[in-house]
Amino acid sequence: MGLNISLAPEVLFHIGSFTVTNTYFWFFCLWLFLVVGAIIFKSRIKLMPGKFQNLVEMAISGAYDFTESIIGPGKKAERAFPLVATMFFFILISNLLAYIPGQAAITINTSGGIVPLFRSIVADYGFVFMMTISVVILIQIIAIATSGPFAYIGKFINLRSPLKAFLGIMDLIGEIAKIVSLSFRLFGNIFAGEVLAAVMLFLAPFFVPLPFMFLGLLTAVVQAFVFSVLTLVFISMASEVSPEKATA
């Protein structure tokens, strides 16, 4: 039996014209689990918290303090924290779920052959790309709301001098590069870890793959943290008032 590594997610079935892949199916299961879990947890919140509630509150408080240390206290942190914390939590859980033992053995017989029912969500570049696009669009909206539409456009189109025109082009390239840097960093590391673990498991299926699996677990945590922190930094940069507007 050969080793089959696919860059694209495998198709499970179709609902009308809508294609359901194994990454989308895993995403739906995770989304349903998190929503139901959040509803249950909210219904059991008490004024005198137990051990689990204490642990959750400590984690949220620490994460919020970290957010304030980057973006500053006040409304900016209050508005950015729910988005960034949700992204970190979702990416982290998505990455860790890929290491549940035995899930690769759960397969389904499709028209294209036998394919695994579950696959790491973040190993699907389409999902990572759309998440990154959403972040970049949000950053542009924040920048426009902060600086104003004319100042925002003037940042990229400035014909007062050749130098300022060149800098405007570089700023535009920098905004586009955010899509590549955010998405490729997350997708590339997770997919590479998945491929490396699969290759080592195929070549030496006992103790040799263990160090690579631990390395993959570390990468899963680090990449969720890096993506969230970079998003927070970009939001902080976009929400800074320009010197011209501050002195106006």
Partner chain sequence: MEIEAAKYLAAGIAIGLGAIGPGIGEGIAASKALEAIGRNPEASGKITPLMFVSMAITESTAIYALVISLIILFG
Given for the second form:
Amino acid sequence: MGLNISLAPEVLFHIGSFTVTNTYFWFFCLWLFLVVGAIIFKSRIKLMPGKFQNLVEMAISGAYDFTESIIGPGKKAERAFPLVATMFFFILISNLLAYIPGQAAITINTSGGIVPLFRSIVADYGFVFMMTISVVILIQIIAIATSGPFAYIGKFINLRSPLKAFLGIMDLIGEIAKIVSLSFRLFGNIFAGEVLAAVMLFLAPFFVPLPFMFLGLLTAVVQAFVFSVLTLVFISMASEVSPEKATA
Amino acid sequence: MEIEAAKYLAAGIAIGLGAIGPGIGEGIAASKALEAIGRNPEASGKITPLMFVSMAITESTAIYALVISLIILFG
Amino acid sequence: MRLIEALGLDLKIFIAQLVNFSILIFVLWRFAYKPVFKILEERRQKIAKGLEDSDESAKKLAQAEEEKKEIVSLARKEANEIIEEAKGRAETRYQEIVDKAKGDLKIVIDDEKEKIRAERNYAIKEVKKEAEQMIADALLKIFPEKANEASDAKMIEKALEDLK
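Right, the form predicted alone is done, so what does the form predicted in complex with its partner chain look like?
Below is the whole assembly, all chains and molecules, this chain first.
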């Protein structure tokens, strides 16, 4: 088979001891684009919006309304919004970038062989893992801040009864499972979409991949949405005082 | 059977069987959500995001299967 | 573990992405979300203010309309009063003029009457004189010798008196 599917992103080049993979390359491009775009946007913002500003405003205010509808209005939504919205927009744009036609054909020759220049940023487990682990650590910090360190530890280690001890261990496993499920959901969906598209292109280059590409487009939007919504739900769950403590 | 072949076989079986449950579950979630929207179209704005979230959680099982098969293959 | 290697996890890239992503969140928050919220709020306030202003101006317009009506009606009333007054004044003036004219006319007429009377008196006097003369002359012609002028005159006078 002439198809080589690599789980890891391909290495493009090295800067000193720093390895630049194709996903990191695109991550950096998108990062630069967003940063510069945001700064230009800030300087051009007007009270009478143009078409582009209207679009941006609609996207941001829509996202904020949705955030409020899940986490509740006020300070909480304001604090959670930048993280969640940035994740959503970043994942969405990077997923949609994969559908620019023709980019899959560009390959470059490196020491490790011929590698494609383009790879969907989210199809790199490292990036997804980075986001997930930061989210999960943030959730733990929020949980400690809202319910206090002792109540937080007490949730996991409880020796009052065997059942409660067992439930505590299950909670601990659940926290770890959050990392795995959250990250692999996004990574698996996007990566599977890429692999599916590649396989279909390999088997039948014309017309047959189209429905799969549409499906992939849907997945790209839905997974960006699901990742940020789950993050939001986790944050909102962690920031609520647990019912046990409330009754006690 | 060689150990390498057994690994591939195990990975395929793991993800294949693991995908059955979430497939059924997501189908049920989607059908119920659509039913609810059909009964009360005004609530579609509230139902749709909840449906996606619950489907994503249902999907977790398939993701665990994926992780297991990846571990079998590479671990 | 081979899985980590297979997934391509790299600590350096991990840290770089973490740092970059944090910067991205900060930059987007600072340069995109906040300005948008600020401008949305500003626009909301401006629209609210505009609506308020338009309400107020509509109220003012209605008030002005009311005032205008009042003023117009007042002006009409005043005008009517003025016209009425003018009419009254004109009436009195007319009366005055007419009265004055009548008075003048009376004076003139009286004057004329006086004149006429004087003239008549004069004429009568003249006629008397004339008549006296004529009678005296006639008597003188009839009775030339018995002419005594003084007594004649007395007599004539007496006769004339009797004639009267």
